[in-house]
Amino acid sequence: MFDWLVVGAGFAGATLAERLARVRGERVLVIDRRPHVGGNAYDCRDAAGILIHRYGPHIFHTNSRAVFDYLSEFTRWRRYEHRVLANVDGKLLPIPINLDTVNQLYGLRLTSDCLKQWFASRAEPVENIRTSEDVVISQVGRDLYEKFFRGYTRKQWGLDPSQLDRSVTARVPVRLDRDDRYFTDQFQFMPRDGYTRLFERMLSHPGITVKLSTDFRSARNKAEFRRLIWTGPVDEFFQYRYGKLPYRSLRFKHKTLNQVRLQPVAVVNYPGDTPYTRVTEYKHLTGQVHPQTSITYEYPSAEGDPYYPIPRSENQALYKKYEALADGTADTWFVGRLATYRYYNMDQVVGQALATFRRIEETTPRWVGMQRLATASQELPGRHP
């Protein structure tokens, strides 16, 4: 008998499994339908011996000291600040848009003070900012919107930015200086030995049993457990009672080249007419020294494994129905991007899992502790016939 069944061996599932086993001393069964741990953050060496991310680039960054300190128990880090270029008008330009982006694109020599005025002269006033298009054109105008955002967003989401919630493009800032870092978080690192090794260490506690290539339905029929952590799609758990929640998927084309480097940064975005959205070169991320290089072309798709909840108001309304079902399901916790239908970064998933564990600690008796208390009470005089 397991105290917990954890469905999914990604960040949400691994964090909760580790806490439940290590802190509460309970027995945990972790299952995943894939043949590996790590979820979408899984990395491995390809045929050339180059460490790649099977499901596209995963860059760790956070402002949470608690999340960073927690994960630091399972990995050493390699300092890495992510930089992205966009292929626009035949040039590789910094994204998020900054002072260098504008000067190089238009052949200008603006200063930071001038750039603020330049943006203002091109911005289109939007009285009520509701969509992703509204966000961008109200900040930098329509030309930069068309060159950097519209095509990329349409490929990524299968929808025009005017049909998507403002949160999609609000995630990408516009800068007045020359800061070309994609993220500005306090902690920006990559796990020194890779993500998979990090997960293996998290799940190495003797109280944790891991079964891969295992589906929830079959595990539920074969394994006995008292409580459940679900990190998969919430609509799948309830067998699509209200219909399927819309997700965006991805398809990856991995390739090894007989050259040391292909591009000047880890990721180059392609907002134009190419069918792929970006190309990732992993040696930038890992610091690996190798005579060859491996890259990944990323193709958004309407079919395949669910990756991104599509941020539209009607989708949130549908999710609320599933959320009500989830709230009413006893001894079951729904955690992670798919289970809560939110676009979370990795650190946010870990933070959510740690917060869920604190709630479990506050509200849920420990099985091990209850069993010990019951045994001790039976041994006391006058407590049994």
Given for the second form:
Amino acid sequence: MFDWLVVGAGFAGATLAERLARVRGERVLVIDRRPHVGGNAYDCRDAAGILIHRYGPHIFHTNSRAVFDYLSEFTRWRRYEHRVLANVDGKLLPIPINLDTVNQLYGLRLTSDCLKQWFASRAEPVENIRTSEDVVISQVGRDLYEKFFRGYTRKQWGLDPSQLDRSVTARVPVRLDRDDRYFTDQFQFMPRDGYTRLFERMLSHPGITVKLSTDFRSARNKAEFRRLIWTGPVDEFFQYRYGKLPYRSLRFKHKTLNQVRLQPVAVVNYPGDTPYTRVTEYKHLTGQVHPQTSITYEYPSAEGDPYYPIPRSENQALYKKYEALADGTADTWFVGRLATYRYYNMDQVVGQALATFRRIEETTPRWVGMQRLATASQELPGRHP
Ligand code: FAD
Ligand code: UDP
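Okay, that one was the form predicted on its own. Can I see the form predicted together with uridine-5'-diphosphate (UDP) too?
So here's everything in the complex, that chain up top.
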């Protein structure tokens, strides 16, 4: 009998499993239907021996010291600041849009002071900024919007930016200076030995048992557990009672090239009419030295594994119905990007998992203690599936 069944060995599941086993001394079974730990952050060596991310580029960045300190218990870090170029009008230009982007695209020599005016003269006033289109055109105007955002977003989401919540394109800022970093967070690193190694360390506690290639459907009847952490899609847990929640998927094409380098930065975005959105070259992220180089093309797709919740109001309304079911499900906690239908980065998922753990600590007696008490009174409370 396990005290907990944790479904999903990604950041949400691994964080909770680690805390429950290490802090509370409880016995935890972690299952994942994939044949590996790490969820979407999983990395591995390909046939050429190059460390790649099977599910697309994962760059760790956070402003949370608590999250950084927590993960630092399981990895050492490699300093890395992410830079991205966009392939626009045959040029490779910095994205987020900054002073150099505008000067190089239009052949100008603006200064930061002039750029503010320049944007203001092109921006379209939007009274109520609601959509992903509003966000961009109200800052930089229609031409830059069309060149950098419209095509990319239509490909990535299968929707026009005007149909998506503003939070989506608001992830990418606009800058007046020459800062060409993708993120400005205080902590920006890559795990020195890779993400999978980090997960292996998180899960290597004697109180944790990991079973891979195991789906909840098959495990729920066999495994005995008292409480449940669910990090899969929330609609799946409730057997799609209110219909399917839309998630966006991706197809990854991994390739190894017989050359040392392909592109000047780790990620090049393609907002134009290629079927893929971006190309990632991993050696920039990992610092690996190798005579060949491995890259990944991302092709967005409606079918396939769920990777992105799709932020728009009707989806949020449907999620709220599932959330109400989740709130009413005893002895079960829903955590992570798929289970809480939030477009969260890794650090936000770890933060959410640590907060969930604190709530568990406040509200849920440790099983070890309860068991002793209950055994004494011959009454075993809790879940017996
Ligand atoms: P997941 O990693 O999805 O883990 C959930 C696990 O549950 C999966 O392994 C799944 O197999 C398992 N599961 C689901 N249902 C079942 C079931 N029924 N039975 C058994 N197992 C089940 N974040 C960043 O911070 N920086 C980045 O650069 C970044 N880049 C990204 C790029 C891409 C292409 C994608 C898709 C995401 C990116 N993210 C990035 C987000 C990051 O992947 C997530 O925030 C994080 O991995 C979510 O962790 P999770 O545990 O919630 O979910
Ligand atoms: N985006 C865009 N062009 C770009 C980069 C981003 O249109 O060159 C939009 C697109 O809608 C994307 C969103 O901004 O989905 C968020 O970008 P981010 O790089 O954060 O996406 P993620 O890494 O989560 O896929």
